[in-house]
Structure formats: C-alpha cells, structure tokens
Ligand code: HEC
Amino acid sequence: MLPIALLPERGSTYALNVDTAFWIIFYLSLVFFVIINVALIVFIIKYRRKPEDEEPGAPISHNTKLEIIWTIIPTILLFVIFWFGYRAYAKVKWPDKKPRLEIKITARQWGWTAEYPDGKKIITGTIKDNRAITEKDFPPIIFVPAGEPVQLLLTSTDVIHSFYVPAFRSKYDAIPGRYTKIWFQAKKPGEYPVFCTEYCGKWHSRMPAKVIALPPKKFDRFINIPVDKFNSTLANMPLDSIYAVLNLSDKEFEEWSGAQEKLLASLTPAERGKLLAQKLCVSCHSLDGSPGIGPTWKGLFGHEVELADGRKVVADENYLRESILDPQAKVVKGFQPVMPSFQGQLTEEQIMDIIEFIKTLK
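Now supply the structure block for this chain alone, in the form predicted on its own.
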C-alpha cells in the first residue's frame, strides 16, 4: 500500500512501466543505504581507537573473494536497473500504435496554449496572487479520448517550460525555437492535473492546467463542435459549461448550436472582447488602474504612452494591435518585456474585439 500512497493514480498505459523502474531503484537504494549505514555504525563502534591501541594494526592488502562479490553483484543490479529503465523509456518514447491525433502545445510565461488540427484553441492564464491553489483553479488545456493514444507537439515562445502530467508519468520539455514530442493514452475518463516542472520565472508554480480524458462518444462530440463556435464561446467558458454541452442529446446539441449563433450575434464587439480579456489578459493587465505585470488598461486608449527607449506614442488601434501581435516592438517604460506574442492565436476579429473592450475602459 505504501508505494500507491506515495504516487498519484496510474492514469496512462505506461505508468506501470515507469513506476516499476522507479520502485526497483528506490528499494535497491533503500536496502544499500541501510546496509552501508549499519555497517558504518558497527565499524565505528567496534573498531574505534582505544587508549591502549598505540601501535598500528597489521596491514591489510585485499580479499579477492570479497572484491569479486562486490563487483559482480552491483554489475548485475545495474543491468537490472538498465533493463527496466529502458523498457519504461521505450514505452514513453514510442507509441504502441499510431496516435489518433496530434495536439500542439505552446508554453509561455505563464500559461499554455493548445491547438487542435481543426483549429480549436484553448488558452490558460496565470494565477497571480499568493492564495493556495485549489482544484477549481486548474482550467482545461486539452480534451483527449480515453483509451486512445494522443501525441503532443511541444514548443515555447520564451523560455524552457516542462509539460508534466503526474498521473500519466508524462513529462517533457517545451523548448523555444524547436519542437519536442510526447504521447500518452489515458486509461479511463477523468481529470488529470498538469504542472510546469521547469523553473520559468516568477509565476512558474502558478500556471496550472488540466487534461480532460473523455469517453469516446463525448470526445467525438467535442471534435464535432464547429471551430468558430468553440473558439468564440466554449473556449472561454468554465469546464462545467463545456461538460453541459458534451452531455446534450443530439437534438439539444443542434438547438444549442443555433442558440450560440444567436448569442454571439447579439453580443457587441466590446462584450466579446471582455470575454476574451477575462481569460487571456487580466492576469497581467488590470482594468481598474492598479499596478500589474503589464500596464493597466484603464484610460489607456487614446492617451500618450512613454516607451522604454524614451519615445512617446499614442495608444490607438494600430498601437494596441501591434502590442498584441509583437509585444516587444514597443515596450512601455517601467515594465519588463515579458508579454508573449498572440500571433496566430487570435483572429483579426478577436483582436478588434479586445481593442473595442479597451476603448470602454475610460
């Protein structure tokens, strides 16, 4: 029972292989730790120098039998560790069968972006306060089918991050300027926390996310949600709202699709921009004038902004658009150039919606 208590539930098909290698190394290390330290204590007590021991003892050269034993046994144990370690590595590295789909994961300071082959996108933000993180703070980053292999294509926009799903025993670095791959197959439906395990700056520990493994039928429903409807509505909604859509009957789903079109059409650009901003932007940019990682949005539009290089520009539509797509081009004085680019992550319509929302913050 002890090993199970120390590690999270095995949620992937290769978690057992990884755990087997881990526990073999753990127990071998524990056994030899005890043997060596017990022997050390015995030798310290038994062979300590006594007051009458003024002459050195007889010289000891070697013991051939003992030396053979302590060479052969560790060699055998090293081959055992190598074998179980290689088996685990092979399982993690090479899928048992071709993955059903490949999802691109882009890391940034401090959050994740997932993009599906059909264009669906999910973006997580950052928790920038000192309260304890609870399970409710883990937003979904990817939805995957339980019982089927899925491959992730990892990269980063700034520094090295690491995508880690403890229950799957899956961990791989997301490196700027290159792609790395990792795969997994969730054994059963459920919600599995995701962490960054490569120190990436101030809010490294505050970028939680969650992998949602869905039953096959519900995942098919997820895949069949139109891209524009998902990106404009569901991607910005709580997980319970997504579950509600996935649990609809076929007839209800058709009605929901029509209702979403009407709802989207009824919102003003500023209202749509507010939904996007609440998910993507407010963790760094305040709306009330209070200081943050980035400049506040209150009273920003139409006013003069002083840049780090001493220039002054007016925060108009072109400035705001450029700041979203190329944030390093004009860095505001007093702030660090830490904002990631949203190039390719937002449509022109979504960028204009955010700008329209900023205009309302007088």
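Rigid core: the largest C-alpha set superposing within 1.5 Å between the two forms. What you are looking at is a predicted structure, and each value in this text was computed from that prediction instead of being measured. Numbering follows the first chain given and starts at 1. What changes on going to the form predicted together with this ligand:
- Comparing the rigid parts between the two forms, the hinge point among 35, 251, 69, 337 is 251; every other option is more than 12 positions away from any hinge.
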Second form
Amino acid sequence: MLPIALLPERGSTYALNVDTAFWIIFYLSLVFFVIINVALIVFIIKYRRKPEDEEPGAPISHNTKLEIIWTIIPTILLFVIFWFGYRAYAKVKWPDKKPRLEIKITARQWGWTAEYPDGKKIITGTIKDNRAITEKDFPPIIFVPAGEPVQLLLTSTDVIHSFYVPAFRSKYDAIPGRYTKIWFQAKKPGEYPVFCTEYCGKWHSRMPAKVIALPPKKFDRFINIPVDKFNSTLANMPLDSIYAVLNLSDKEFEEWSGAQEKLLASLTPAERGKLLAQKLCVSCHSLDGSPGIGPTWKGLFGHEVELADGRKVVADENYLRESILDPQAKVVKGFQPVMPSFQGQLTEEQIMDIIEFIKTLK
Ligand code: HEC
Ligand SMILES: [Cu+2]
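Alongside the form predicted on its own that was just displayed, please also present the structure of the form predicted together with this ligand.
Below is the entire complex, every chain and molecule, led by the chain shown above.
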C-alpha cells in the first residue's frame, strides 16, 4: 500500500476486498504508465528523424513473438483484475449471512430519515450556512450492532442521492420511486461519517450524518427502547446524551424517560413544530423574510399568495397542509416546483404542529 493515508480506516468486513481490487488496479496502472512513458521518451530520442535519413527504411510487417507476448500478458492481467474486482463486488452485493435487521433510509433535499422495523425514526437536517463543517456537525442517522450484518433499504423523496460510508466502502444511490439495497457489517464499535455522494442540489455537501456502531449489549438496549419513548425523546437529542441514556440502568432509564415525556408534554404545538421545521424545512424556507429556494414563512399565514398560474389564494390552514403534502398542487409565483412532498413522512399531528409554528411568524 502507499505510505500515505489515501483511504480511511477499513471499518467493515468487506473493506479489505474493495481496497485490494483498488490497489491492484492502481499499481498495474502505475507500472504500465511508467513502462509506456519511458518507452515513449526513449523512442522519441533514439528513432527521431536525423538529417541523413532521406529515405524511409524497409517496411516491417509484423513480429509474431512480440504480438503473442503483448496479447497473453494483458489477458492474464485482465483476468487478475476481474477476479479481485468480482470478489469485492460479490462481497458487497450479497451478505455472508442473513442481516440482523433492515433499516429504511429515505433521502431528501437535504437530509436523511432512518426508520427501524419497529418504527423508531431518526431525522437529520441541513447545515445551512457557509462556515466549514466540523466533526460536531455529523448527527447520528443509524445505530447498528458492531460485528453483525445490517441491511439498508434506500429510497429518496425528490432527486437521486447516494448513501456513502467511506470507512465501510459502502456506497449506493438512493433513487426516487425505487428501492435499492446495501448491507454492511461494522468490524468494531465506533462512529463512521456518512456523506451524500450524488450531486443533489444546492446543499448537497451539507447533509452530513453518522453511522454509530454500538457494542452488541448497548445495541440491544437501543433496540429495546419502546418506539414511542424513543421517537418523542432520544430521536431529537445530541449523540452524547444518547450515549448517556444507553448507559443507564433499567430503573434509571424509566425515571429518565418519564421526566423527558413530561418535559415534552410541556411544549406548545408551535414549539414542537419549530423543532421539526428546523430539521426539515429551513434549508429552503427562511423565517425572517430573507430570500431562499422557497418563499419565506414570515407573514405567510392569513395573507394572500399569488400562484404561478395567476390564481390568488389565502394562506389558511388547508392551504398550508396541502402545500406540505402535495406541493405541486399550488405552486407559488416566482418559484420552481422543487419542494418534496412530505406525504408519509409526517403524521397529521406533526403537520398541525408545523402549521401552528408558521402562524407565529407574523
Ligand atoms: C428543497 C426545498 C424545500 C424544502 C426542504 C421544503 N420546501 Fe416548502 N417550498 C419550496 C418551494 C420551492 C416552494 C414554492 C413552490 C411551491 O409552491 O411548490 C415551497 C412552498 C411551500 C409552501 C407554500 C408557501 C407560500 O408562500 O405560499 C409551504 C406552506 C411550504 N413550502 C411548507 C414547507 C414545509 C412545512 C416544509 C418542511 C416540512 C418544507 N416546505 C420544506 C421548497 C422547499
Ligand atoms: Cu444528496
């Protein structure tokens, strides 16, 4: 391998297979690059036309020995490349054993939603400003057990995204209207960054996330947290707090989740809506009147909106609800119809919460 760290650590069971194929192709290319270019330079100098070369030399028809050599050697090398390439492909494509669980990942402009079989849901948002992204900006998107295979079922609500975990050498497109699959097995517990690697619009580089591989015991605790408790509390908390909660004893956990639920119950619908909107909507909608990809929400509620087809409507609750579930039904004048539908992503209660929040933005 090279003396410099070009690739991140190998965090999954098949990372070595992928790297082997990569380095074999890399070094073969390097060797032939040198051979061909040295020969090129030598021939240019040695066989250049000299002043005394008035007449062309005798024609050369062919050289059987040379031709056999330059056919057989590359053929063998191509089989070598095929063998290591296919082995890596097969490993990445087909799990060694049945995955422990399947997690659904939905990409959108610009963030990810993960859903567990029991309904646990984690949503990541957009880092929407121009500062450099740091390690702290990678929120958890999925928790997986280290040492066990996990399957992801990918899709997208709007354009093509790509779910890429460099340390696992796992990368697959998330395509609207279609499901794609990828699996991996983390070798040890740790935190592994996720990037979108299919250019998906303005904030493509700013939808970071993280795969958290937990020790098996911790993962069991995670998976056993009741879904309603998880979704109403932990799902929205920073990683440190989640670790802290996973470390609690059963009794401490009961107390903790009781206290959290009380806290959450004390939020008004508008406050709950604000939390959601900050994750899902503010990458396109400003709250303060400044321009964005979508219209600002400041002063929206109760006012007249001009549509692209010339109609005018008043932005009441029904209009807002329709705009969230079927954004293309009434497109606002001067804007592109690029808003993804949140049909199936938000519950009726969550939609009400967001509407209540929009109402407060006078
Ligand atoms: C990818 C960018 C994008 C995201 C994310 C997005 N929107 Fe939009 N939204 C738009 C665009 C563009 C329009 C204007 C075109 C149209 O009406 O479809 C719009 C229009 C709207 C309107 C109508 C506004 C008006 O002035 O009449 C509402 C309400 C709305 N969005 C709500 C939401 C909510 C709620 C969310 C989050 C759950 C959200 N949007 C997320 C891009 C987005
Ligand atoms: Cu993307």
